[in-house]
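Below sits a lone chain in structure tokens, taken as the form predicted on its own.
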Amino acid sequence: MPEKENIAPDILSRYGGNPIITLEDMPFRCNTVFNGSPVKIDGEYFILLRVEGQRGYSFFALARSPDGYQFTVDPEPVMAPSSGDDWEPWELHGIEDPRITLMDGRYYVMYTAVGIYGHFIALAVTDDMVNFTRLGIVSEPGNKDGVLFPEKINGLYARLDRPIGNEVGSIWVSYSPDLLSWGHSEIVMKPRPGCWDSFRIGASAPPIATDHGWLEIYHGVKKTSAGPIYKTGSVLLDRENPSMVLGRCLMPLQSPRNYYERVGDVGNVVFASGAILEDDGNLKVYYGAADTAICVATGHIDEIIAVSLESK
């Protein structure tokens, strides 16, 4: 009898020690930790963590690692919702889902500010991953999943975001001369009816420059009778015109399969929130699992690009 071929269920391979950061790793009381944005600085790995406190709103903490797998969390949060100043109305209900981009020697953080007017994209900057300066609210209401491109495009700063229109969440690109005033928005891609990303999509990691175009790791959501399922995908965008899709994966890079991805505060979620491209071509994709823990999975960039070129 012929042996059964063992085909990996996902293109991204999970780290055997997942989850890498859980509630038990936190040095202070909180409810959950998830959706952390990674960056590598002088060989050291950092993750800016979204932490949900026991009062129900989110704030940011910092984790550090020598290898990208074994992390230690700083003893105190590094950024909390503002209070007692002009920012308080915008962040009254928390700050969520940070995304870090290195540009011109500084680390810019786009995050979701949740306040009395709803969800907005906000922008902050840091030079040490500990002290953050808020620069401004940079979107209209009902927008989130903002990620900043690591370089200007045709002389302008660029970002991907996810406004909601007619209850549909699509990925758009917008441009700015100064990082504060944004416009010239164009749609990049929409959910695909009948597919794993049929309900809602959003940018997950700052775009990565490749010879084939901008590689964007994104999340897609499908509605089911048992609730939404969050999966990870990839798309290639034109380097000079990011609204032009060069290729988009037909199958997801990763789906929720393990217990820690299926059971938690929000079940059936692998929510990619950042990626680090290593010198050997391996891409470390960090993701929130079930809105309860931080995990990492890897894949070679050549395979991810090949999968991304399957379809427009």
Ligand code: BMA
Contents of the next structure:
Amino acid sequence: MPEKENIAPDILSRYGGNPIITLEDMPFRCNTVFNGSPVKIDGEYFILLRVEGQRGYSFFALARSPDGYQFTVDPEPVMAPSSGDDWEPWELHGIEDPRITLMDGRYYVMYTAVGIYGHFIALAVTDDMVNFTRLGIVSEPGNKDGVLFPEKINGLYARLDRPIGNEVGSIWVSYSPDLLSWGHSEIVMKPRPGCWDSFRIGASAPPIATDHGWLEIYHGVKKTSAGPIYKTGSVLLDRENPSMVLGRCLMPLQSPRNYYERVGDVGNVVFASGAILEDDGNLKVYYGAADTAICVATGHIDEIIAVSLESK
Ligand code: BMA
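Return the form predicted together with the named molecule of this protein as a structure block, the form predicted on its own having already been given.
Starting with the chain above, the whole complex follows.
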């Protein structure tokens, strides 16, 4: 009898050494480390980490690596929630889920500011990944998952975001002349009834320019009787009008399957938080596993584009 073929269940292949950053790698006491935003600068890899401290609110630390797999975390956090200044009310309960975009030679960080009025999208900028300048709170309350496009579209800055209205979490696009005031918002895509992304969706990685449109790696949530399940998906958006979906994957790129994705502070979560496109076309997708560790999985951009064109 022929041997049973072992079909990989996911389009993204997990790195064998996952998780790549855990609590044991942290040089200071904290609760968890997850949802980190990666960048590659002159061949060196950096991840701006979301760290949850023992008190329960989040802040950012920096990890560095020569190869994208073996990381060392800087001894001190690089960005803490503001205190004692005008920003304090907006960040009183922490700063979460940073997403870095390189634009015009500077690194812009969109993150979720959690304060006395709820969740907002906030924007900071850095030139060295260590010193961050806050630029503004850039959304109304109840918005998160902001990711900045790496270039202007029709003369305006653009971002994807995720306002919550009527409990529905969809992906929208907004535009700005100055990075601070945002508007002209349009719906991009909604949760798909009956599917793995039926409850909520949100942008995950900053959009990547391809010949087939903007490739967006997103997260989708399905509600089950045992709680939500977070998976990773992909979509292609028109380069000139990103509210136009050119293709959307039918199946997820990745689902929680391994122990470290199933079990943690929030189980059954793979939460993509950034991606690095290598010269050979491999896309390294960094993700938080069960809100407790950082992992990486890889897929070739051609295959990801092909599955993204399966549907609209
Ligand atoms: C989302 C965000 C993420 C988190 C995920 C799963 O709403 O808060 O930071 O990883 O839920 O808990």
